[in-house]
Every structure is written in structure tokens, then in C-alpha cells.
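Encoded as C-alpha cells, the following chain is the form predicted alone, with no partner shown.
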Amino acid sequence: MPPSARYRPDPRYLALGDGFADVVAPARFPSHVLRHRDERWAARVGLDSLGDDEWERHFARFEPLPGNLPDPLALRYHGHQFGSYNPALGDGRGFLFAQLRDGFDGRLLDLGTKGSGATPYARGGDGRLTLKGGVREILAAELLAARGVDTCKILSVFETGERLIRGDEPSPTRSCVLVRLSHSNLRFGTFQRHAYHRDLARLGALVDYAVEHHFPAARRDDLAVTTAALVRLVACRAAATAAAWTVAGFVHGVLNTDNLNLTGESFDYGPWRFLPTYDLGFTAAYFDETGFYAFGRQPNAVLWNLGRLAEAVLPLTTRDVLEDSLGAFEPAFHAAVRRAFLDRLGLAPRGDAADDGVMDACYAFLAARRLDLDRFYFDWYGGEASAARALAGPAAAHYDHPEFMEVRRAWTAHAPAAPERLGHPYYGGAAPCSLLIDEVEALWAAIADRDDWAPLAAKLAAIREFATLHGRDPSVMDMP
């Protein structure tokens, strides 16, 4: 069947220009086997009525959808490595596949893929993805969502067939293609490509890109103060997501220039990690000796990173109004931080000190105990109004403690944001929603070892359930 009417297909890269990306080719597989398709925003952009056959067409072998881009297209773009420049980068392993409208909000989506296959920019890379890291993915991508944070969505995943030498896992290992919904694949990196050839033209042409779909509001009659209000915008919207990732515990790994996009999704789920504990030195790559991206730094990477892509943008504006946009962020995190964490732990805001105050006492204890922090969260999920849960659980020999009793009097004041959650079973059951390093790999030895995938399901639905809780499952949306 054809795509449904909620389908609105809108290729508009294409209109940038030459210089902006290349055509490829993509890959062909052995064979395609589905392991994920997320029929709840496969709704929203209307695909799900989609048969089996046609979407192994779309999204494992790459035909066009209807009325979208005839071909696949590798982006170009630079970026900062660890804060070191590297000119030679660009999609290398994937590509924006298709372009198209969120039938719930309107706004612009792109498709790309991870695993399609060698690029220009492949840099003598296969092109290809691990089917673990497709699972890997998949699992960061749902609990992040499930937390509140923006995020790329997983649309598809295929096993394509291949073994793939790996240095840093056991090798072969399985392949696969997956292909994410983001809202933009416009990188800090793609604007430091141009600035880069001093290509004011393209620069230029970038940022009316930016600014026609993604932020209308930072239109002015002016390119110079256009350009500063965008940078701002974006300055907002990165602030969101690192504040995001600070409460919901999440260590993206890789913060580089080319890995932050222009509408603040966080997406490229590589050497990601959940927090055991609250420790800011926590890092999550391997191969990130000196904690170059550690928890703790993530806030100030993400500033550092805006603050090239204002450098990028600069022969199109002046540094004193782009100064004046990145002083944004520091107040947006804040604020962002604090709305998070309050949410996260289910306490209505009151919207003055006594707000800061409670996330002042909450960290100061965390970091102090080191204990579980998913189990911290959801122990107190509602303050005081969980009180004889939490001090029955087994972590209760942590709250009784003195410094505990200045994280009780602080939040004294917050009520419960939605008191009925707490009869729901989930808070009844006996642990939190967690996905912490020796879960996932659990679960994804179950597949290695035995092609099972029923704990992944299992854990899939354990994430959505909770996100339907908490308010956060796009399919109870209404449709327009």
C-alpha cells in the first residue's frame, strides 16, 4: 500500500544548491531481516499503512519514497574532534534519505540513515553499522525520549547480513541499516565547512535555510541580526538538551561539532552511558583517557561547540550581538536544568528560590552517597508523598541519614506534580526503568549468543510504558 494521507511529503535541501551535499549510491545487502520498525511515529509522518514489502523497498534497499528526494544525498560538513579541527569529514556512513512533515506539529523532518553503505566522506571506513550498535541505538533513543529529552527517533532497523571486522568489539560481528527521524541534519559542522573555504554565499544561504524551517522567529530585515537571533535560538534550544542530558543521567560520549545539529536533538548514539551514581567525572568512551567529555563537561562542551558555530557564522554578523546571543545559553540551562529536575522528580515548581534549593540539596546528597540514581528518583518520585515507600525500599539505610534530612526539609513546601501516578504499578513494582552498561549488554548478548530478541522487546515495552506514564508516548497524540 501506499503511503497514508497524513504522508506529506517536502524535499527541501535540495533547493540550498550545489555544494551542500553529494549524490551516493547506497549499499546492497545480502539480505534484509527487520528487527525495529517504531510503528508509533511511523503513524505521524504516515507510513505505517506500509506493508512489509514496501518498507524493506524504502528503508533496506533505498528506493525513493513518493514525492521525495530522487536520491540519497551524503552531507557535507567539518567539525572539531575533541577540540581539534578536522576539515576531511562529511556523512560517511550515512546519508539524508528522505524529507517530510510531522503529521502532529507540521514541522520539517529528516530522514537519514547510519550503516548505508561508503560515502566520499567514508574516509577508509566500510560505511557499514554493527547490529549491536543498531541495538544500541534503538535503546538510548527510547529511555532518553522516555526521560524528556529531545531526541532522534529510530524509525527502521534491518539486519543486513554482512560480518563486519570491528577492533572494539568481537569480531565478526553482525551488520545493519538504520534509518532516524531528526528535525534537522544540519550540524554546527556543516556552517564550519563553509565558513572554513570562506564561502559567504553558502554561509549566507545556510542560515536562510535555517531560518525558513526550522526558527522562524529569528527572521529580521537584516541578515547580520538575523544570523545573531538564529545563534541565539539555537544557544536556547542546546542549553535544553544538555540540561536535558545533566538529569536524566546521560553521557553522550562524543560531543563534537559534527555530532550537535541546529534544532538540539541529541542524536549518533555511539559510546553512550546511563550514570550508576551522580559523578561528574563519569565518562563513556573508552577512548576519552583525559574525561575530554566526562558528565560534568558536557554543559561547557556544548557552550564551547556554540561558540564555533558562532566563529562560523561571524563574517555574516559581529561578534558583540553574537556574543550577546551565546550569554543565552547560560540562563537557558539553568532554568532548563531546573525544570527537568523537578519534573524528573514529580514535584510541582513553585517558580522561586525554594526550587533551586531542592536541586541544590538533591545533588549535594547525591554526590555525597553515591547511590543507584534511577533508584533515588524513583523512590521519591512525588517528594514527601513517597515517603514510606522510599524508607521501605532497600535503600532506605541511605535516608537515614542527617544529610538526608536537609534534602526532606527542602522540597517540605513542593507538592506532588501529579500525585496520581504514584498508584500506578510502576511505582509500586520493586526497581526503576534503568538502562545502565551490563543491561545492555545483556541484552544484547541474548541476540549474539541465541538470536533471541525477547528481552530487548520486553525492555522496549518496560520504556514506553513508562513513557506513557509520564505523559511522553507520541502515540497518544492526537492526529491532525
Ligand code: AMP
Given for the second form:
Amino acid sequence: MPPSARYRPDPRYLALGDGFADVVAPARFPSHVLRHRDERWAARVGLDSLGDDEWERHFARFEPLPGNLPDPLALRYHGHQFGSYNPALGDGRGFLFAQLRDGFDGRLLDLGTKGSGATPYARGGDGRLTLKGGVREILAAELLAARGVDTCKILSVFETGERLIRGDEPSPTRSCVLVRLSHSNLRFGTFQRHAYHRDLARLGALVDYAVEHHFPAARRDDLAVTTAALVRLVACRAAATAAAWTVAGFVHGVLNTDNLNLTGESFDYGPWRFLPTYDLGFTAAYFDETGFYAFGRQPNAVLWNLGRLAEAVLPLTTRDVLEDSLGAFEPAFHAAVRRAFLDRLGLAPRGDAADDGVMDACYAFLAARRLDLDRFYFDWYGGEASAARALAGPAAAHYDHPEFMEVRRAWTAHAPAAPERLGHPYYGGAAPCSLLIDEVEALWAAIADRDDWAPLAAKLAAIREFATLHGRDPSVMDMP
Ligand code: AMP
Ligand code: MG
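Next up, the form predicted together with the named molecule. The previous block was the form predicted alone.
Full complex below, order starting with the chain above.
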């Protein structure tokens, strides 16, 4: 069946004019085996009615969707990688495939690929994605969404029957092609590219596109003021995402300026890890030998990247208004981290100072005791309302410690935000829903060793149950 009535194609990228992307051809793969299809998001964008053949035609062969982009577009961008500028970046193994509206909230969504073939920006790479990389993308996006992080969604993954050689994993290894839904594909590095070429007309066009489609509240009468207003809103969104990663215990691993989306939506999940314990120095990527993007450095890395974005748009406006815009980051980060922290702990907010008191006491305890971080949130969801359960659990010895008295004192006046959730079997269960590296490796090993996809399916079901319990089911959220 063709797309349903909810499908609203809205290809806007071409209206930017030339100079922003290159038309590319998708790779042809030896085989297509569907491994992941997110029905909830397919329904939101009206693609749930596609039959298996149609899904494969569009998301493995990349035949254009009706009324959408006629050809895939490899997007042009530059970026700072680990602090050094690289003007040779761009979509090396992906492209923008289509644009469409979210059937629930009306926002413009991009359908982009990963592993769909080498482009002019491949820099000698094969243009492919490992199947393990695809599986890791699915897992990261799913748990991040469940923990309230603004993230891209993985709509589709096909295994593609190739054997890839990678230096960092047993090779040859299996291949896949992935399609993700994102609110925008404008990266900080997209702006940097046009600034590098001193192309003020295209920089202005990008600002205009971003404001029209993603930040209408930034619209002012003149471009200089609009640009500063845009940077302020981008800084606030980036702060909220950095805060959400902090509270989710997520280490992205590669926070280069080409991996930061203008809308703040988190994406591009390569060497990510979730924290086993609260550890500011925890580093995700094996190649990040200096801890450049360690857990505790993420907020500053994002702020530094915002500085590069501001530098890029400086020719359109003035330094003092941009500095003012960047000044929005820190208070936005602090407010967002407090809100997200209370939310993860299931406590109703009582006001900034009291809430900060709880958060500071908890982090001081977590940094000192190094207990299982996910278990802490699981054990104490709703605060004192969980005391009997927490004190009977496997981490009870930690909670007997004098330092923990500070925590309990700090939250005595905080009521649970959703006490009914404590009656759910999840909180009666033995362990929190987490995604530490050993589990990720075990999920992959079942696939690699026995082609057994059942553990992955069970894990995704468990994450979705957690998301639904915590009010984050994409089939019901954001309903108009
Ligand atoms: P990343 O650090 O994963 O965001 O990638 C940085 C750049 O390298 C981007 O321009 C990617 O498109 C490109 N890239 C990464 N892996 C490959 C690959 N296997 N083939 C072609 N380009 C790649
Ligand atoms: Mg990237």
C-alpha cells in the first residue's frame, strides 16, 4: 500500500539553492534483510502502510518517496574534530533522502541515511556501516529517548550482505544501511563550511532556512538581530541536550561540530557508552586517548562548539550580541540539568534552591561511593517512597553510609512526582533497565555468533516498556 493520509512530504532543502549538497547515487547491495522497522515512528509519518516490498524499495534501494526529493543529497559541511578544523568533511556515507512532516506535531523531519554508499566526501572510506554499528545506533537512540533525551529516531535498518573490513573489530564484519528521522540535518559544521568560504549569501540563506523551519521564534526584522536570536535559541537547545546526556549518564564519544545538530537533537551514535558509575573522567571512544570528550567534559565541549557556530555567523551580525546569546548556555544548562535530574529520580520539583540541594547531595554521594548509577535511580525513584525497597535491595550497604544521610535529609520534603509508577512491575523487578557495555556486547554476540535476534528484540521491548511507564511512548506523546 502507498503511504497513508498522514504522509506529508515536504522537501525543502532544494529551495536553499545550489552549493549546499551534491546529488549522489545510493550503493547497490547484494541482499536486503530487514532487521529493524520502527512502527511507531512509521505511523507518525504515515509510512506504516508500506508493505515489505515498498519498505525495501524506499529504505534499501532508495527509490524516491512520492512527492519527495527526486535524488539523494550528500550534504556539505566542515567541522572541528577533537578541536582541529577539517574542511574535508561532509556526508561521506550517508545522504538526505526525504523530508516530511510529523503527523502528530507537524514539525519538519529529515530522513537521512548511514551506510548508503560512498559520496564525494568519503575520503577513501567505503561508505558503509557495520551491522554492529547499526545495532548500536538502534540501542542508543531507544534508551536515550526513553530517558527523555531529544534524539534522532532509527526508522529502518536493512542488513545488506556485504563483508566489511574494519581495523577496530573482528573482520570481515556484517554490513547494514540505516535510515534515521531527524529534526534537521543542519550541523554547526554546515555553517562553518560557508563561513570558511566567506560565502555570506549562503550563510544568510542557512540562517533563513533554520529560522523558517526550526526556530520561527527567532524571526526579527533584520538579519543581524535574527542571527543572534537564532544562536541564543540554539544555545538553549544545546544546553538542554547536554544536560539530558548528563542526567541520562550518556557519553556520546565524538562531540565534533559536525556531530551537533542545530536543533539540539542528539545523533550519530558511534562509540557511545552509558556510565556504569558516576565518573566525570569516563571516556567512551577507544581512540580518545586524552579523554577529550570524557563524560564530565561534554557540557564544555558543547559550549565550545557553540562558540565555533557563533564565529561562523559573526559576519552576519556583531560580536557583542553573539556573546550575549552564548551567555544563555550556562543558565539554560543548569535549569535543564536540575529539571532532568528530578525527573529521573521521580521527584516533584519544589523550587530551584531546594531542588539544587537534592541534586548536589546526590551527585556528591554518587561521586564518592561509585555505586551502580542506574541502580541508584531505580532504587530511589520517588525518593523516600522507595526507602523500604531500596534498603532491602543489593545496594543497601551503600545507603547505610553516613554520606547518604545527607541525601535523605535533602529530599525529605520532596514528594514523588508519579507515585503510581512504583506499583508497576518494573519497580518490583530485580534490576534497572540499563545498557552498559557488557550487555551491548552480549546482544551483539547473539547476533554475530548465532544470528539470534531475540535478545535484541527483548531488550527493545523492555526499553519501550520503561519509556511508556515514564510517559515517553512516541505513539502517544506530542498529540495535538
Ligand atoms: P563521524 O566521526 O562518524 O561523524 O564521521 C566523520 C566523517 O567521516 C563524516 O563525514 C562521515 O561521513 C565520514 N565517514 C565515517 N565513516 C565513513 C566510511 N566508512 N565511509 C565514508 N565516509 C565515512
Ligand atoms: Mg558524523
